[in-house]
Amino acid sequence: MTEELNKTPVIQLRDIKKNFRVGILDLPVLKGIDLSIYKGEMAAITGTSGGGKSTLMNIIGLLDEPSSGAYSFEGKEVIHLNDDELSGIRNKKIGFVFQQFNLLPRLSAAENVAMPLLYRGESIRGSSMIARTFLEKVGIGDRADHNPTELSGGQQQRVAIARALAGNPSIILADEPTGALDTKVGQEIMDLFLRLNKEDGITIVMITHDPRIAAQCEKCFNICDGLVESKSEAVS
């Protein structure tokens, strides 16, 4: 278990609300959420459908505000960060991986990782050196020149945690990494995430609604009508 005494998360929520404005009325999705997430953890949220993962997922990705609460991201706290502000943090500072891989069909594996690279001002040479090392390191560098439509699910969500890798971020969040995936590609994806996080010490976060990958995570927050309903974690 990670000793939490005397360290800065590098997510900490407290007390954090969203409402929806759904015609006349205001509609609470989050209640009240607090958790924090320190760095070298791996940490799973989950939840029954409509309980609240996406929007608290949206909001720890800087993608969507809350209505009230306070959020502090590496001790900086960005509730009232502008937009270009809020970019750069997610741009330099966290890593996506998404159920349906969100891949450009038109371009390679290489292209793909590369891409993000490219829009933060790396050079197309760099980029391109990056990218093929980080499909090395998640165990596809023989398929760098192909197209996702030339990969399997399982290799085409490799290429996606590539991409969120070659950043350098300070943390992946991954949205049902596993979810559009067989059980056994899931669980071998999730054995790459694992290996990430205990080798690499990479902090991660994932919404999961699978009970079997949850459990192999280090905590494991479940929500439950806009609150944190139970925290567990991993017996060291």
Given for the second form:
Amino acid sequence: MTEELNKTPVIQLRDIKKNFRVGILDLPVLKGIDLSIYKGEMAAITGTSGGGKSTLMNIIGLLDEPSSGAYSFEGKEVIHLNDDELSGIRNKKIGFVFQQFNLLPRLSAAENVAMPLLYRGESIRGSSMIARTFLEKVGIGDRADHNPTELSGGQQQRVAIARALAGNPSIILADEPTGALDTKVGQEIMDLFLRLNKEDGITIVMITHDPRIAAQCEKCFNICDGLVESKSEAVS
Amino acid sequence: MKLYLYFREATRSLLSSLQRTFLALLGIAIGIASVIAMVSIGAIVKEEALRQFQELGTDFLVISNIADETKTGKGIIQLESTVSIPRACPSLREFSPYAVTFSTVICSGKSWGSSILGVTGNFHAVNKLIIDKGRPLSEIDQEMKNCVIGNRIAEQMRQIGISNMVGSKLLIFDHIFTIVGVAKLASENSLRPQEINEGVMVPYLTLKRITGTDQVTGIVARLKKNVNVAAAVEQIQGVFDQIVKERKPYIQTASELIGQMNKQMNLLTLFLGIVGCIALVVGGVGVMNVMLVSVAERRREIGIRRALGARRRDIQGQFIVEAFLLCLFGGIAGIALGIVGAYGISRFQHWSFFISQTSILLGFGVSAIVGLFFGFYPAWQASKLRPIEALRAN
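Form predicted together with its partner chain, following the form predicted on its own:
Below is the entire complex, every chain and molecule, led by the chain shown above.
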């Protein structure tokens, strides 16, 4: 804990609130979230469905704005940044992994992985080389030229992880990454995340409703009724 | 993102939905084709109309409305009184008065009613008439019973089996005339007296001697080079005011008529161009429709790209380039189609075909503008999608 205090968190949320307007009602979904994620951590965000964990994830991922509260990313306030600056942070600092993989269907695996680098201004040749090394890293280097439709769910999720890693981000945000996969393949993906965290020190935040997955993370935030209900740290 | 990558992404997405791409291309191609075809045809019709006058010469001039055509005998102006006109009008280079009357023409037992033109020796030259067979009438023929027949009489003689017309005899005003020449069909809609094609041309003095008719119906003339046409017309008008008190002659010049024609034809081209542009706008709306559908269908893709760090301008760029490519290739196809269409129509109408460069430039320019204009709104809409909403879309 003392070590944590000396470091700047990668993500620090203070009193984050989010209301959704439904007709004339202003429905509070997040009622004041405080949480910090530090470099090298692997954290799970759990909670009942509809409890606001996806909303929280979107706010952390700068895809959505909170109604109020403060959010600093690597010590920098990000609430009032303009769209281009937010896009820049998403591009360079955040790697997304989605439940539905969200690969671009017309592009090959390697081209999908290269996409964040292209938006950064890299050349096709340079980004393609980086993409291939990351596909090797997640164990599907031999499928680099296949289209997503030719890959299994587990393979697609590996491509998505390679894409999240390729930009060398500060943090990987995974939204139910095993949700669309069967238990065995889901665990393989989980093992990959654990390996990346242990061996490469990659910071990972993962949303899951699966307690078996959450149990493997060192830190776990349980969101209930719009608040962080409990914070547990695995003993390791 | 680098610009050439927009082109790569746009090309891929266009190729991924070929049917939609084809329909959008077709719409824009038809639009561009109609602009090209309409403008080309406008230009071709203009050339065609002007060619008939240019062949006649811009220095041509005709003076009419100087005879009382209901009367025979002596007219308002006799040949005698025209002699002084060239001297009084120094801007005239050549000058040829003629008289028109009517008679029955009998040949080998057949008879037709026909206009009879009494002409002076230089009439053929001033009108630039081409003599198909034989020779034109000249000054030597005056008072002789020789004639040159127009195209229609020649046609009628051919129908009764006379093929060797030069040297044949015609009975006109109960006098035997010898055909010395056959005139080629003179282009219509020009300023030339229309009786040339329909009638028989005889020497003026012969006509006067055998019928007693001496009324100048009209005068064809040519202006000297580089004279001011308006001033020349005024000068001639002035001279006629002294000769004829009763009426004001009409003076028409080829250059004035060409000017009017040019104006009319430009107006025609403008209208045709507008019609083409309407088709083009319809094509453009088609492109916009396709692009809007494409944006709606690809909301999730937009969301993914935004999550990966695409800026608004990256999304906008990709969709604008897509619309631009649609219009570019639609434009190229349309230009080809338009040229083929214009060629087909001018072939059908026997007009001499040429490719109007303005229309090609117009086609390229307009298709690029249409692409950017109609591509902008869907692209703007795509860029304004909030990443989170785009990602949620199915």
